[in-house]
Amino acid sequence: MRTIDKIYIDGQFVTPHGQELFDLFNPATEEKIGQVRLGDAVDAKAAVAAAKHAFPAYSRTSKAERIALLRRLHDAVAARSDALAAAMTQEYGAPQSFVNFSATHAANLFLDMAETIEAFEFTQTVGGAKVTLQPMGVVAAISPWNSNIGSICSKLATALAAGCTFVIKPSEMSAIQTQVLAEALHEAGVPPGVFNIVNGRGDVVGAELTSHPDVAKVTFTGSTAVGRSIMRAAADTMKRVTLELGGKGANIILPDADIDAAVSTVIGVGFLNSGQACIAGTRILAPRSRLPLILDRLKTAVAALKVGESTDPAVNVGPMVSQKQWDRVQNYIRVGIEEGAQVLIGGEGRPAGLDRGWFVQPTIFTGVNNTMRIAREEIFGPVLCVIPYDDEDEAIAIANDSPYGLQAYVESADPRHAHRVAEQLEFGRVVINGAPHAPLAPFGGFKQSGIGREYGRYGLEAHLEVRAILG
């Protein structure tokens, strides 16, 4: 049982102001394995204060100043990835693929941002103007507890490259995975203020982060409800905010896909992160000349997935994270029943043979049309649907009518044509043919999943205030 009773203020370790209990749970045995303290108000107020104190100091450090610390940072999470994985494990329940990308890509996000900022000019001239791009203030950061060690480094590595201090609320139900990461950051020798980690509800830490008038900008990734509530309150102050929200990506298979390899590109981006993914290609647009074949091909695959708990190398789909949200994909999964889909493989209750668990059957729906609640709303689990079109332009246009547009998919055997299609589509990032992982470019949603951007220079720009001097 592991109790974590400490949150991170102005470089120590500190017991919060605040009293609540909250209980952590291994979603793969539904078993209690420990307890976080909670901080409130008053505690995000502290952090708030200490982060501002420390900013004047910090956003005069030199551009090789922060790049030194950036890479110590890394050094220090890399040192701890294989205790951030454990904790990941036992805490989240992620197939090992994807635990073990996170813990890699979490030290990795500060020597990308060190990349970034070594490249980039903070004093420009335009014209007869001198215009400078200068740190913000204090930003305030909310994460996410499907990716919470990759967003908890990806906000601060953004924040420190542009000279910014930071306060950050992680997931509640991230705790162990956030304390082993404190733990690291804490060990690269950050001047104190300069990053700060206060465990604690939304609704109380982080309603406090987004209203605080010494907050100049919040970045939040999670759902488009709260991100609602987030900006509602940051106009007060008129904060700047990057909201990284919900998604409900299409994945288009052309025509001259190779069928197999679509398929496999389809299974992993669905499925990813057990399904608790926003980047995850739920709606499968497939040629309804190829339909019956694609749906074979799909059965097959799917029914190869191993689920079961991430300590098995050979898992495919994991627990979903709570009861909750497990309460929730059985209820989508009712819901598409009801609206008349068919399921193609997977269904209600857990697969066989596991009786304890927070775990789903990989789930895939037909008969689907894009009107119908599974193929608009963010079921945030391992449940897809497959929806036939007749010609290209039915595809796009299929893809585009959503309100979420953060990332797509198209699958194609002809590059050339796949980016005729993917510079059609409303989303902020399009991945052809499963390609990998672009650290510094830029990403983030259209429509209503979200607003800015996050990575590289796009990430860092927005958190700078940009300056002209004339004469």
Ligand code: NAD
Given for the second form:
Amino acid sequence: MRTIDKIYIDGQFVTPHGQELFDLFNPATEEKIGQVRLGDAVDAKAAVAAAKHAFPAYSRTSKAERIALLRRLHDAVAARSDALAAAMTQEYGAPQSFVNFSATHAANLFLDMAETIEAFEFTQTVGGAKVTLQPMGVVAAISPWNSNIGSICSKLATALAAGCTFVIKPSEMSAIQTQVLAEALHEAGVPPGVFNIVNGRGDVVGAELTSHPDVAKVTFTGSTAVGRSIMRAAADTMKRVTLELGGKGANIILPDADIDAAVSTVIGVGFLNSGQACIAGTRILAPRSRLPLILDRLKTAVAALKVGESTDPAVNVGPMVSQKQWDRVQNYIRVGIEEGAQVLIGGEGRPAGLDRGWFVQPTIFTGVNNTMRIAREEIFGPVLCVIPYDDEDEAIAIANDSPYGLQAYVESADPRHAHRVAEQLEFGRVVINGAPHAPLAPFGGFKQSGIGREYGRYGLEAHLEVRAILG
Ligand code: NAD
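Coords for the form predicted in complex with this ligand, given the form predicted alone:
Okay, now the whole complex, with that chain kicking things off.
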């Protein structure tokens, strides 16, 4: 049993004013593994005050000082990568492929932002005016459970690179991971108040941060529903917002694709992080001429997936994070059946042989059209839809007919053909043939998948105010 009863304010681990206790579970066993004491609005105010106090000195640091700080943060997080991976496995149950990627990626996020500012001119000349790009002030960050350490490090690295000070409210469900990370960040010797971490509920600590007059900007990753309420709350004081929200990514298999390679990618990105990924490719658009072959290959590939406790490195699909999330995914499987879609493989209930843990059967629906709820709403579990199309224009139209526009995928044997299709997709990112992650490329969504871009050069600019001095 792990007890987390401290939050991090002004360079110290302190006991929160809030007294509410929140239980933490291992989703693979449903056992209670810990408890976190949550902060409240008083704690959120104290964290903002610390960040405000630290801002004048930190915002005047030189580029070289910030680069040195980001490098120290990288080293401190990299030194804890095993502990971070262990916490993520126990508290979250993500497959080892995602756990290992996340632990390494989290540390590297600091180095990549150091490199970004190295090449960035904070003072520019435009039409004879001197243009200075100023850090905005105190940044409040709010992050989800499905990418806890990655979200914290990405948001922190960007804010610090820009010269802003920082308060984060991570997901209350990820407190063990947050604690390990906070200890690592503390060891990097960041000046007190420059970053602060307050565990707490969204409607308490999150709400305080998004309405506090001393917060200049909110950077939020989470659901579209909460993103809307944050944007409303931020409007009163004209806070700048970056919103990274939900997705319902299309994966277009073009008729010329190598079907075996395409299906391997479709399965990889569809069931990414056990399907609990905003960027998952959950609508598989299949050419009708090749549909029987694609369905056959999909069925075989899903049957070969291993579902189970992610301490086993062979596991491809781990548990859902909570009972609530398990219920939600089961409900969507029922909705799909009621809407008239057919289950190609998977279905309701736990996979055979697993009688505890929040495990879901990896499920593929066929006979889906793009108006069904399972094709329009974000399920956030290992449940994919196959939607047939007759020609390329129809495939593009179906892909774009979505309230979301975060990340889409194209599978083709001809890269130029894939690019022509990609350029017509209303998505913030399009990945061709399973191309590797490019962390510094802009990341963010069209439409209701969000506002702005996170991380890298575009994310940096979203933390800067622009002042022009003429004459
Ligand atoms: P969520 O929206 O329920 O919660 C996200 C965070 O917001 C949590 O820390 C929560 O405590 C907080 N929150 C809740 N209510 C709040 C309020 N009224 N004011 C302020 N903060 C509040 O999302 P979740 O279930 O934690 O995460 C899953 C969602 O996140 C999915 O929709 C997924 O697509 C999305 N997501 C998006 C990205 C992206 O980069 N676009 C990345 C990861 C996850």
